[in-house]
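The chain below stands alone and is given in structure tokens; this is the form predicted on its own.
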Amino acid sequence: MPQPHAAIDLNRLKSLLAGVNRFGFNRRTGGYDRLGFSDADMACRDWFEQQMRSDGLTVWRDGAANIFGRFGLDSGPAILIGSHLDTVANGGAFDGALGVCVALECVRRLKETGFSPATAIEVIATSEEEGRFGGMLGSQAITGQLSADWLEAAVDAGGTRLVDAMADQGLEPQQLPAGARDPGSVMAFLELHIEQGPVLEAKKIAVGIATTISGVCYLEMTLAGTANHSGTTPMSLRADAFAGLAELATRIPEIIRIAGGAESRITIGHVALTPNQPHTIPGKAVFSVILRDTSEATLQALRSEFEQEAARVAQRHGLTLMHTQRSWLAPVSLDAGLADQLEHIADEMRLKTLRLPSGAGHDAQTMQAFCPSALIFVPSRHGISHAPEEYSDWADIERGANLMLNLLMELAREKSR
């Protein structure tokens, strides 16, 4: 058996995850954009995929552009480990990827010290998981959570279809349903993620073990005025869809105390506005509206209010509503038996671990519904993602990283010899 508190080679993890962040770097703003499916974001999958190669793995793409590299038997049930390489627009060098970068890490580690496992071990890179396009779309493939009708429908907020920008880099979006893993082909799926959240910095806790994940509602509204001349139309006779828009965000705080709780979020974080002129009055505002809540029942309560709400705000200011559900994606409690392995090797390292919720989502969330699945956080530097400022200090993922691999240890184990 594997003695414990084996530990990964810092170094060379942040040697790997510069290279993943050579793609899509913004000199201009000093972060990333590595969007689904953007060419920056194919590049990448190149590279690291060209990594695992040289590795000695066994690397092979599915339909979804989901990179695998294997380790170990070459037939019978994996251990899937890592993240994604996508990025939101302008987002940080840590999120998705270094999750990505610890999963090869580990398994070079394990390479190098002569560990044979007893079941197989899958560095996994997912594509589309930032929701360009509504879904988390690469373990969303592997799960066999995907409809014709829905990426069919699938659309970013600029109006690319998935369909299109995946035919643009030569995949075929409709292989996609009948790509997903048999049933019992994943013993576990584990990721590493940044927090992305305050809540570990505060507290001073280097690990965190995720115990459920929010689900994610995604709507896209418009309400729909009439433009006009700013200067001769009267403000009692004006339908300003971007004042209609204003009121309605302004309520977000009431509706979650009517319909939510201490875990309910409620953003507008994309609007157009047409004409979008300095001197005419908005005739139509379409935005996006993400909910997020770790219940199910009080997800579909604030949906229901935040419509009601609109409708009554739109009424007020003699526009018309319309609104579509781009996805749905259910909160879940993760797997409770690898949690309580974590927190035991994490005693057994002398690590202090929280459990805490997941408010942003996550791969781990699409595949516990297909196997049991862990999460692990490292803290986020002022809670801060999304963003360039994004950073979280090495010390921490050097701690997270060496909790993932005495993990994968245990449930991979080595072959007796």
Second form
2 protein chains.
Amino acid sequence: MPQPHAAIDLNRLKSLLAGVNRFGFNRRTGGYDRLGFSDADMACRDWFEQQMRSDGLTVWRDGAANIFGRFGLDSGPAILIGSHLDTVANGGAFDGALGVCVALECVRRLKETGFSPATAIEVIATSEEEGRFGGMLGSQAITGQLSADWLEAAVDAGGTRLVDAMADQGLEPQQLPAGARDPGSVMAFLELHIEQGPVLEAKKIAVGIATTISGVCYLEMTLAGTANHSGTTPMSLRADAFAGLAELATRIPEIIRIAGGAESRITIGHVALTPNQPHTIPGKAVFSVILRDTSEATLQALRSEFEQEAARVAQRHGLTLMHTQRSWLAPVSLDAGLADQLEHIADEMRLKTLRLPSGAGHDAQTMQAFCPSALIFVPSRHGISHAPEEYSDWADIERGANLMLNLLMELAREKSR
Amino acid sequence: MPQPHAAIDLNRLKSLLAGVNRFGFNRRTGGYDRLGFSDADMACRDWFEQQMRSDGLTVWRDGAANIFGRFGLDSGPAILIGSHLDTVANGGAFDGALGVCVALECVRRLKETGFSPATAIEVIATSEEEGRFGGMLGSQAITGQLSADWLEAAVDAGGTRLVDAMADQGLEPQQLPAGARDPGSVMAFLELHIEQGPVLEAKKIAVGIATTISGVCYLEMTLAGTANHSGTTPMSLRADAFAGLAELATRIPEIIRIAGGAESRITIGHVALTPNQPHTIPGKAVFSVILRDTSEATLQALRSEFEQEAARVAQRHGLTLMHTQRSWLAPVSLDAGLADQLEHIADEMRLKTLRLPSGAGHDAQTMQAFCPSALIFVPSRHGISHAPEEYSDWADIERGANLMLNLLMELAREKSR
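What would you give as the form predicted in complex with another copy of the chain, now that the form predicted on its own is on the page?
Next comes the full complex, this chain leading.
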């Protein structure tokens, strides 16, 4: 006989998310601009920290601007629950922010019902998850996965260095490698996130349980030719960097056919031409290549095939190819025990779930290397994310959040009174 | 028996060009940034105007910032000689500026030899020839080819409106259509320019005489799809604006094969993606398409074929296509009589010349609709232009400038004393 299950306060959750989304709203597009370490991102963090203080949590911030709000025992290991507050440029209202708000709402609910956890709970709002600087900085800082070399080299697509962006916000990136959490201090990490893809919506299932998370390889490539006059230079004598890039981009389906599979994704999202003038043949094209797959071997094969094809195209067009790997996040299998536990609770709640791989990267993949981690998905309308049209149905969100709340209660266990 | 011919002072010419090129020099690249109506462009104009005043010419500036320096009779028609002072972004040291300097050097030489022209000579430095705003503004203003509607609509590739760029420099674009020269006031226009292509260098001929000038059609196109997450969106479900643009760009050789010929040029020089973020599928691509040909019918066929191919590509990729014609400059045949006269003088000077079409647009093409116009080319090293590497040999320049000087003397005729 199923027990009655705890439930969150949906209106309070909606109101909290609306509060977060007062920061970085783009009136022109209807999207949100809270890029990692931007002013809007930092202001949002200040505000969210204040909310947690008002809730009576013990609040602190680490050197990466990750925010922690602890509920329960002051010492001993904690269950971490949350997601990220930063967005991509012109991103949506739900990506990351929803998971942070669900985490705090769960704790608010536990507090008001007088639940006293045997294991402390920490609501966390990570920083720079979206990879502005090519990594997943906040969770990498928590878990000790940052190197001083990488920090020194990291730049965003506009050429701003991570160390400069952090220094502008009064942060000291050099301190990050030393600031990792003690592995013994974290028992598990739980994250709720929008799916950002079309699967749950298509199958009409309100809640997904992520199994694996695609790895991500971020290459930055440069094709260099000769900038020249668009009128005088015969077509056959050109070394047109954009013509080379265009040909390479059209080869993506074939690269996936040769080296990839159904979960492979290749995206050229950022392109900067030089001089980028209508009347001049592009002399240089700098562009990002994001490769993703759930299998590490496949991801390696995709990278190799892409690099070889880029070299072939460069040769055909008389261009010079340079490339550098900005980051590599290996595919990750999330904790199977936690996934089973989620499925079990969902069954008790008579909630239909689907286990599915994640094409997007998430803090949970970084955390899994450090502690057992679980990731709950709620459906994304039309599968759209990283865009102002991003939306998730509140009835689905409520189901996912309730599942999270009940897992959290099982893991934290009420202290015997 | 050939007469001795007049000759310019090469060192004085070099020094004058070096003076012009103190404005807009880009230390980082070695190129020049004197975009039309930029601060560097306007400062350069002020300086050049001052040089002509020091030479005792009657100097004025029209509403388009074209500069005139008149030598000889105060009234009656004049022979105009010159070129433009503006550059493309990161352009070369010779494109335009050389022709302006050669014009003033010719007049300096005539003055110091006591030559008193029966027809006045005006050295001109036109404005905005490079088409930052899609036209050839300076010479179009002189010849009455500007409409109020076009002026109102013109924007540069970065979205800055022509009317704003001019207003920032204290100019009133609304006055331009009314400020055209009286056709009876101009007898001829003479221009010396670098070839900007590889033909003269390949044939080892120091001086070219342009016959026709390619027309230029400037299309601005937008492909709009759906910005979405690069990890979660399956390849088959994407509406990737950049993937569409890339396919269209690879079709250019076929478009020329179908609709064009040996003189056809198609260039995609400016690309702006939205949001232009590595981890987001591009939702929008705005790009320039520059079509050029020496035949008006061929240029029309190229435009039609390109537009049709763009529509087909948009459909295949699930994208919306928008396009607008930013400008249309028809191909032009320059004055055959002046070309014959140039060839005759060159023969007398034992100077080998080549008649050739011009792939690049020049003020001479705009002026030809208004008065007989001639265009002398000097070779460009490796055919490179619109780039810091742009260079012309000074021995070639001297030959071309001397030819210009002797044509000018024939046309202006010394007054009987």
